[in-house]
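Form predicted on its own, single chain, as structure tokens, below.
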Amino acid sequence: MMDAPAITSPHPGPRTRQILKRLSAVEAGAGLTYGLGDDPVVLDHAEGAVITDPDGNRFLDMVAGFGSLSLGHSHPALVDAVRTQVGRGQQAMSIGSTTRTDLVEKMAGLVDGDYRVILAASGSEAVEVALKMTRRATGRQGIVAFSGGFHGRTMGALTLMGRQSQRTGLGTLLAGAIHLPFPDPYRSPFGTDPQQISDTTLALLDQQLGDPASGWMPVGAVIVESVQGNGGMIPVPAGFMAGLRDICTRHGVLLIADEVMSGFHRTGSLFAYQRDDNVDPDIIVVGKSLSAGLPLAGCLVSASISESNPVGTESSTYAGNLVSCASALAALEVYESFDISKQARDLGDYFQTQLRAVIGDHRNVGTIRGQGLMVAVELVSDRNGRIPLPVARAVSHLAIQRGLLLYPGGHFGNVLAFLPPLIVTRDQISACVSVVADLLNSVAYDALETTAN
């Protein structure tokens, strides 16, 4: 495996300047390349969790397809499946495929219950279907979500969030969403105790939901990430989730666990919501890592809601297209063959532990958080009044020229996070703690904290 961060030409190098200008002249700015810093990695070839660039810079890769490349980048059992695949067949819309059965028949016996699979090509799009089919179910529009979640960026999905940057110049968006605060410990209007602010939340959403005059309209669903992933990997209280499904069940209305981040062990079990005993959703939307790497998404749909909604009018051109299924199937095998949820556990614990070492007295540091391979660091200007320092992105840009890549976000871009694949080693957490700390202490952070406040 080879060793990162290894910087041996100043980032950019001038291969890595001469394409990011071809790409600039004409790819439009609303594009991710450089949602990361001003100097995006260019990718030229990728194994485990380490990207080389075209002037041979190697770079430790801890966003990893924000969260998708479980299995880290160019995994053999992938590269294997997916070669076969294509030259067997591609594409099989609206006819059956003997690769698509094995993935689905597999998908819908993951979790207890009886569930049916319906296939997407994005996380945005499994959350309009899971949208659509709850609408046709229940013939209530309204869907409670939580401040800071991200379900997508597709108009429907993009209701269910409240950033306002990603909802501002696109004026009135798909009716019904209401949101709720995020029962976030650090950051909670119900307090600092864990327990009293999911018990509070809870009996908001209780007493709105029995409440005939509590002003919302009909409520069909409720979604939410059992951890907040773009929002600053926020695990919820333990016990929420099945207060939750008691009360959504209490109500008659459908809960969606959305794991598209958080799914296939990434927070130490196959997927978050299953921290608590007894939760069953009605609809699971999955994504990313259920592939590691290739476009797939989905949902698990409750039979009954599924039998609620005529044939035919869930799908898309590439839903399930038979490259990326076969995929799956190569990626759900190795999650199999070994007990990577324990994996996730006992490295994620490893990875917190180091930060708090190293940082955690940092006059910056607020806290440091996460469930399994979801990891964050929160930054403040003021640990006292838990004031946000908005400067994530700033130091991720840092932290690229230094050959490491980990993922600004945050409700107010403030916390550095940590997605790296699954296969991760101790030694590769240790040096991106390593880089961290050095960021955190250098002059250039200085500059970034000076010009924030």
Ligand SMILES: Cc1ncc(COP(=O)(O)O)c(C=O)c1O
The other form holds:
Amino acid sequence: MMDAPAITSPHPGPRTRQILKRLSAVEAGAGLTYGLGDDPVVLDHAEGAVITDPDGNRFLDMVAGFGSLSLGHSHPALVDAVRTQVGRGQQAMSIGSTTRTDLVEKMAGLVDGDYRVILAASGSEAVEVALKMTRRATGRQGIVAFSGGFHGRTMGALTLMGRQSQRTGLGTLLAGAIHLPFPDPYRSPFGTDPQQISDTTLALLDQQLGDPASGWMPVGAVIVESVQGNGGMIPVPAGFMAGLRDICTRHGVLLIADEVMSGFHRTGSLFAYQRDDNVDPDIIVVGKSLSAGLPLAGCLVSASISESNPVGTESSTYAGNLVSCASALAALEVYESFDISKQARDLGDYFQTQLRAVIGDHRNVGTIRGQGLMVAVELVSDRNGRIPLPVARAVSHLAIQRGLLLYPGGHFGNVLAFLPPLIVTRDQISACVSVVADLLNSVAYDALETTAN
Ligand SMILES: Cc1ncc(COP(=O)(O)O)c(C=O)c1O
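Could you give the coordinates for the form predicted in complex with the named molecule, as opposed to the form predicted on its own above?
Starting with the chain above, the whole complex follows.
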């Protein structure tokens, strides 16, 4: 496997520029998200953690399709499975198929407990399904989410998003969404001790759910990313998920674990919520790494929720597309072929250790954190005051010029995040860390810092 990065002609090269020009002439601006920087990389072909552009530049991909490419680009097992399936039939809405049945059976057995599976074409759609099934099962419309959360861009999922900017101009969304402060040990109104932050956040929820005069709409569910992804790769404190499970059970409220980004071994266990023992969510939302790169998502819902939702109410044309299902079966087989959770844990530890050694003392590095291969560096202009330095996107732009793709995120746009494929090598992690260190010590970065301050 190539190690990359290798920039042989300054990015964006002539062929890349030509493609971007063609795209911007015809693609509606709203669809041009270009989340990594203003001069995005153009993929000509890709393998593992390396993208090669039409100019022959090679980029180290530490974003991996925003966490969907857990086995990297074009893993041979997935390529074979997809080729075979496309030759056997691609699509079978409202028709049974062996491939889809094999997958659904496998998914139902992923975790202990009596779960049923429902498939969707995207994580956002799966979140919508979870919201609708919650309403039908509980008859309640209130949903508790967390500040900084990201659950997708369809109207219901967007209601749960923390970030305002993506809601601007849309008017009234779903009624009943309530956001609590995410228990972020680096930035919480409840102190700096993770245990205290966790306890206080849970106590607040407990009190509101139990208070008939809380002012909250009756709550059907709490939805949570136990490692907040887009918000900046922030794991909840140990014990928080167990506490949340307990409160939800006591108040008859459903617990929805959004594992779209964190699921399938990325954080060092099959699902991130499993860091605490005995947490059985009522609904587990999955996507991204389920198929490791083809459009597929879904929910594992408890049998009782499934039973309280009428047959045939949730579906869409491509939900459970056969090629995506074949890709998922192949991905699950690879995940089971070795201890990939341990690999994610070990590589994540290595990543954080390297970052701490090389940039831990940098004046703007507030904290380095993560769980498995969801890793982040939070940038601040003042380490004591923890004042956010919102330069992540600009740093990402510079990183692309150096052949590195990273994920700019965080509540304040001040987090450099990394979501590499789980098959990334230590050499690639080291190469990434050394580019980040060079960047943070560069003249170009100094200029960014001055402008932002
Ligand atoms: C935690 C989480 N939930 C839901 C979604 C939405 O998934 P999709 O982009 O497939 O609609 C995302 C997307 O990044 C996510 O990170």
